[in-house]
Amino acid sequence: MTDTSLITNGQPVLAATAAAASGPEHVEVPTAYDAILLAGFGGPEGQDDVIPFLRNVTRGRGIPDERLEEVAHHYRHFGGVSPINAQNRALKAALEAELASRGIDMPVLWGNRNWEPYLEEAFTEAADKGYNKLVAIATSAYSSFSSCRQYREDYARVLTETGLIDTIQIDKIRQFFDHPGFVRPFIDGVRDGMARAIAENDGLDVATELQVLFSTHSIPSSDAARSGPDFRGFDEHGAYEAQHLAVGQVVLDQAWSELLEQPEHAHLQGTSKPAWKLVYQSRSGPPTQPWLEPDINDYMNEELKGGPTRAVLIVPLGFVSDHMEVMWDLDEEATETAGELGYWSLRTQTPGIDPAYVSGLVDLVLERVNGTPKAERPHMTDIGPWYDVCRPGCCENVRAGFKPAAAGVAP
């Protein structure tokens, strides 16, 4: 078995496929993969299994069982089902019909990180199926180590604890924030969004009186500073806060030059577009411990309240579909919230299997197939396209400490 604390078999990419072995930022080198990884978080799907998730999901912390029930009755509020395997279920057979549209013969394996099916399911059975080589989908689309390390660490975890490590190789596509595919769908909802506030608030000053909210998973501050390559040269919230910042502003030029493109819309030429703000969630940790801020909540009563605004759009950009983080943190609380300061408020849609999002993803893949130059690689950001394989270090959890990852150069 390969020793997975040391670069391995000469290469700097650990279970990686010949054209990324030595550890390219852009891999412009067709392969030939035999299947795709679809890989989720996972989440419960029933009472009884919402206490044992959340221990999977918080394992080697030493959290005890009462303090886990606290975060348990989000879950319990819906039956204990979690919405995020049903979604993954529905992008799964998305992918299968995109994929066969367009003649292309590639099996979509399902894996989890921290519920059923597991990731070892989905290696096992590739090894089984005699698929040898993968390109894995990471149901997150920014940096940062619970968004692109912690799985690429979990991918080398499972073929080594299941000693496929010689025998599967595993490459990823691109972190894909500023792909057009993810993005369209969060124009979509913004152009849209913006045009309901509009018809449901008489006289509506757009410029003043409409706040957009930006709305992403916080994460702990030392975590967001190692987000990115140092290189990069990103400021101390690194590439998570970054990434999410260039895709805001993307999302509301590209919803507001729409909207004036309607005729109903056209007295709004030449007037200022909303106000918007990058804001947070779902935190969780001891208080001591420093996290991304604003929280949206902290932000609307804090900042917003006794100013002009009469209406919120709440957008979530950092989440690819509507599971718990979105139906909780934001459809309740933050719904709330903004009712509680007499606000008119819409939550916009998340990608989850709208077309552009799933030819968007086959897209992905097809770049690892094809090894498609990176000036030929669609992106909406100046920070983009990301990389196919990760650099040195990138979005490690010191914390933690060291922990081999696949698709990524050591360490």
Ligand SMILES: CC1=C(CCC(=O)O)c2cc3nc(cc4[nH]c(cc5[nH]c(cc1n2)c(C)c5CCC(=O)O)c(CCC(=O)O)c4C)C(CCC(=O)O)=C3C
Given for the second form:
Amino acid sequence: MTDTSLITNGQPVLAATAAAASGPEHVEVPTAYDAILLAGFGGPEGQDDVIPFLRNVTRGRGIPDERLEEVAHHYRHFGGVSPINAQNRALKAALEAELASRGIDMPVLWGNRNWEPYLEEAFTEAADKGYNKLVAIATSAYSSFSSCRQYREDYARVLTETGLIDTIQIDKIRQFFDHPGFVRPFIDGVRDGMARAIAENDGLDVATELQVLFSTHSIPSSDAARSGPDFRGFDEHGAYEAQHLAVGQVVLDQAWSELLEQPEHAHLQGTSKPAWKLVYQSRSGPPTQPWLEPDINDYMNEELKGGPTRAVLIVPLGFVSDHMEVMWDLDEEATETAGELGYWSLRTQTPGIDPAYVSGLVDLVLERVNGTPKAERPHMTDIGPWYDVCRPGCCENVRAGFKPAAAGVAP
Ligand SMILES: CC1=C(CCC(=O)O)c2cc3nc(cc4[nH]c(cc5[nH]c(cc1n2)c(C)c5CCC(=O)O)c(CCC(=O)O)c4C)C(CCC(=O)O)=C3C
Ligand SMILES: [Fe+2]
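What would the structure be for the form predicted in complex with this ligand, rather than the form predicted on its own?
The complete assembly is shown below, putting the previous chain first.
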């Protein structure tokens, strides 16, 4: 008999692992998935889309249109067009090309949480084509409500609304913050960024005058505390902050050692790496609600100002592509703050469609197809490899309350 408390989305998880009371952490049993679901955030593609898009993002929270219009100005500034849909179209094409080049016959369906093409369309297309077992790639690398659980809740909501909850099984690849495919583009960006900082700032003392700012999306502190499974013993900022700190350290260490391998930088042997700091951006919500800090601009204005800093590298560590938060909050605002302080600054690349990232995502899918044992799964921090199946209560939103989620252990 199967234990029905162990469900992905109303269906028993693989029988081989259903015996464990808390469900499987890593599904080490091959699974014949019919298709990949690329699950995106979605973004507006013109001025008329902006408010309807923001209503979707804030669905169920009853935020008045006047307040949404305040948020809309970032989008309005860029003609009402978010770059995110074009980036997901490019990622879908790149995944298809990578799969084809490896001779893997798996279709890629694309659906967004907040804009066309919606998850509804992707699930309906899957059902029409008889694809009943899907493995999801959500375009978000870390553990938190916004970057993990909210996708899973939307799979459950949409499968329920479309009446497909008992037909389609959806699983997900593990959060990939420390997978080498995701980390490699950041290492390349930081290594090359340090080289440029040295080349463009005469006599720069890297150890004291260059700062590496790893930036990620701030989230409410209550979400941070609930990010990841609580039995892992993370501190009050949860898995979200711990994952970023661990990845930032790896990126800087690896970028530094690759820089020193270059003959023109060999003279840096024996000197100290630049200082680095995890900072946050894109805070929203009422000022009374605590969110993760420090904000990247506050950090420069309050901590770096008046010190020896001459150059900053801004590394968008929390982001998979150059979407609106990167283009606005980093390339406009943080870059302006750095300029006002007289700093040279450079924003380094996101993974986008970097070949390492694309092939890493395909490797992550194949882990699930092949049931790769945990011990053989690549991971660059001690925190990973992350779970295939989210743990009970993982990444819950205490503000919004409990909602059912697919692709995890219930509840
Ligand atoms: C952790 C995180 C990621 C993960 C990073 C990743 O996935 O890479 C992410 C991604 C994104 N967030 C995005 C846009 C928005 N996020 C909002 C609101 C919020 N995000 C939050 C967190 C995150 N968000 C939170 C805690 C809120 C407050 C809502 C609440 O209290 O629960 C709002 C509402 C307005 C506002 O509140 O400012 C908008 C418009 C876009 C699209 C960008 C584009 O169009 O290019 C993307 C990819
Ligand atoms: Fe967001």
